[in-house]
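Presented below, as structure tokens, is a lone chain in the form predicted alone.
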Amino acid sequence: MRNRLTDLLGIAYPIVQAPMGWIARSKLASAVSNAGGMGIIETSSGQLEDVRAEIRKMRELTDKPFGVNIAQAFVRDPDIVSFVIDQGVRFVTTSAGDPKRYCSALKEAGLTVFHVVPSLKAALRALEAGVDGLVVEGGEGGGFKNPREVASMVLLPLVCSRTDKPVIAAGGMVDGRSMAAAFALGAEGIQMGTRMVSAQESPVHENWKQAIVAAEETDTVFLNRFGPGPALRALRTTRTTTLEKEPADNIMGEFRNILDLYFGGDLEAAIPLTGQVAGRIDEIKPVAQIITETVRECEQILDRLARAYPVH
């Protein structure tokens, strides 16, 4: 499946794994890269020494391209650009901050830079900064969000109508159907988050994976819309249902025990960031199977549509 994105990133399939904090490390990211997609190593945990070690592991686990995300709101190291450049990666996504902050320095070092955007205004600012492409993130995705969320069905074609740069669709991306829809709306690739959280190679506890499999399409909540701090989408639990009705004074304080959730399996210990596509995931699968099935289904749908609606 070749297009501008695969050529630009040197990958077989235009599928990117989302940079989830603590989760997007070598075990998961190498599985994505080895399957032909773009594995991404996170920095949002803020644990840069651990991240450096994970990048070393990546080079042992895969000889395929992979990238690093700079989550600006969560990385306090002023030398983060030098850190990323020194790791020898060629692809970077920046997020949760001003795209102008790091773009020039990264591009001067020869890296390909995409910025994650939740709105047209943010997209135009990123394009002005000189990014090579965009990750356009709809509000149905899990994780930290724009408090005025816009669904991918609206946001993606809006942004694509204003740029000829390659676009990666995020939020609601889970399989070949959503990939084909993203292509129809103007994207040239997709980013998967929740689908990869629930993958066999994901390092999170089985309890979280099984909760995603059991979830219905209505089993996420949108929290902290009115701040202070970021808004976010998470799996519905007793804790998050309470927070939906009674917002926390400091939403980030709810992540104090996040590792007890991620790796201890206590879903009430913190906030399990999860997208609405949890309602479409009914099985834990290996990454390679997820990517292969996604690409095959996408190609089948595009072929069927071309035959059903021929151009006259």
Given for the second form:
2 protein chains.
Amino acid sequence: MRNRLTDLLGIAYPIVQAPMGWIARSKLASAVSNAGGMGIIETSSGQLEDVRAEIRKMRELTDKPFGVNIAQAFVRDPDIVSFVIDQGVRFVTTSAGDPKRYCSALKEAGLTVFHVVPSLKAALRALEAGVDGLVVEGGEGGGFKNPREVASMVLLPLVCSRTDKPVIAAGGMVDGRSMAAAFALGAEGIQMGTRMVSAQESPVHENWKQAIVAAEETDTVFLNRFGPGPALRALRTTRTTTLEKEPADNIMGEFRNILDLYFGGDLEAAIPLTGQVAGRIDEIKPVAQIITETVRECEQILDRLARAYPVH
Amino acid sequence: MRNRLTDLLGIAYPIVQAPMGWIARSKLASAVSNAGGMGIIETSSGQLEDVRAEIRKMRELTDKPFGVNIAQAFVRDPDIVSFVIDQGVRFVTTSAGDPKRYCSALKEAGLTVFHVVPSLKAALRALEAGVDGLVVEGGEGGGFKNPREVASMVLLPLVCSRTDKPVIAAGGMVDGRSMAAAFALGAEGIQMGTRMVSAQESPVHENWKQAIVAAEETDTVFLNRFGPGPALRALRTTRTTTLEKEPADNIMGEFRNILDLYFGGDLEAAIPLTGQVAGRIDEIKPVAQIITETVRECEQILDRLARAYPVH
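I would like to compare: after the form predicted alone, may I see the structure of the form predicted together with another copy of the chain?
In what comes next, the whole complex appears, and the chain from above leads the way.
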């Protein structure tokens, strides 16, 4: 499967793994890169020393391209740019901040830079900053979100109608059907978050993976729409159901014990960031299977649709 | 453009107009039917006498098929079923209530019955009731909604994976891109609400149409998630922005002066039910143009994608 995105990033399949804090480390990211997708190392955990070690580890685990996400609101270390450049990373996504902040420095060093955007306004700002492409993030996705969330079905074609740069669809992406839909809406790649959290190579506790498998499509909540701090989408638990009705004074405080949730398996210890696609995940699969099934299904759907609905 | 839905309903294009209360009357619905789509007469206004007159009027305005929506929570007249049957209507969508309530009687009279569903659970219940197909309603759409709303990108493929009956996608549907995406996700038809509200033949006041044209994709609010009464998606106005933070004790009371909004043009008089696609509507177009552009664009996109991504 070839398009502008695979050519630009030097990957076999235009499937990018989302940069989940703590989770998007070398074990998962190398599995994605080795399967022909784009593995990404996160920085939103803020644990820069660990992240540096993970980036180094990627060199041992894969000889395929991988990227780094710079989550600007969470990484205040000005050295992050030179560190990423020094590590020889060729692809960076920037998010949660002003797209102008790092774009020039990264591009001058020859890196490919995509900015993550939750609205048309943000997309236009990023394009003005000179990014090479966009990750367009629909509100159905898990994680930190724009408080005025917009579904991929609306946001993605809107942004694509305003730019010729390649666009990666995030939010709702889980298989070949959603990939084909994203392509119909104008994207040339997809980013999977919750699907990768639940993958066999994901480092999270089995309890969380099983909770994703068990979840129905209605089992997420959208929290903290009115701030202060970021809004977010998470799995419905006792804690998050309470937070939905009685917002926390400081939402970030709810992440204090996140490691007990992510790696200790206590789903009530913090907030399990999860997208609506949890309702479409029935099985824990190896990353390579996820990627090859997605690509094959996408191609088959597009072929079948073109035959069923010929141009008149 | 032919598929099971066009064959089943006897229409040229698998595009259905949503049954907006007060708005889905003969002027708009006949324009849709005459353009080859499926015009629908509403009952959610509760004004059954007017609705009966509108159904009769349809016979003068079109010789093409049209349908009626029975919004069960709003129409408590037990005669509605025999009235619809007596009028010779061949297609009915039922919504906002138990799918078993009218399904048998309508089907025994030879009508085709689709039920509107906002979740997989509701879909399975409707299939059990024996419906001929489903309208699957994503949370990005305008109007009354399930309080736990799910985006079309997730809900549509989930429901389609569990049934072989034809599915009509609602929520986010506005053009050929969204139609192609809906087909990729498993639908065989689309339902347009906000796009039809803003159409030239729509009876609503010019102020509301212009507000839809002016709206950005982030300019809707989701209200009344915790009840009592139905949740809903509406255009962001001063009134609805207040209601977003300070829920009404009785949300239906906010519709008291709805006619002053819909037909008087006072956008603050009540709640303007509107979907996120308002952000993708830049122009007031005649219904026939909307339908032919949508179909042509959909076919062209599917053709282009199949060429760009051949099966390997």
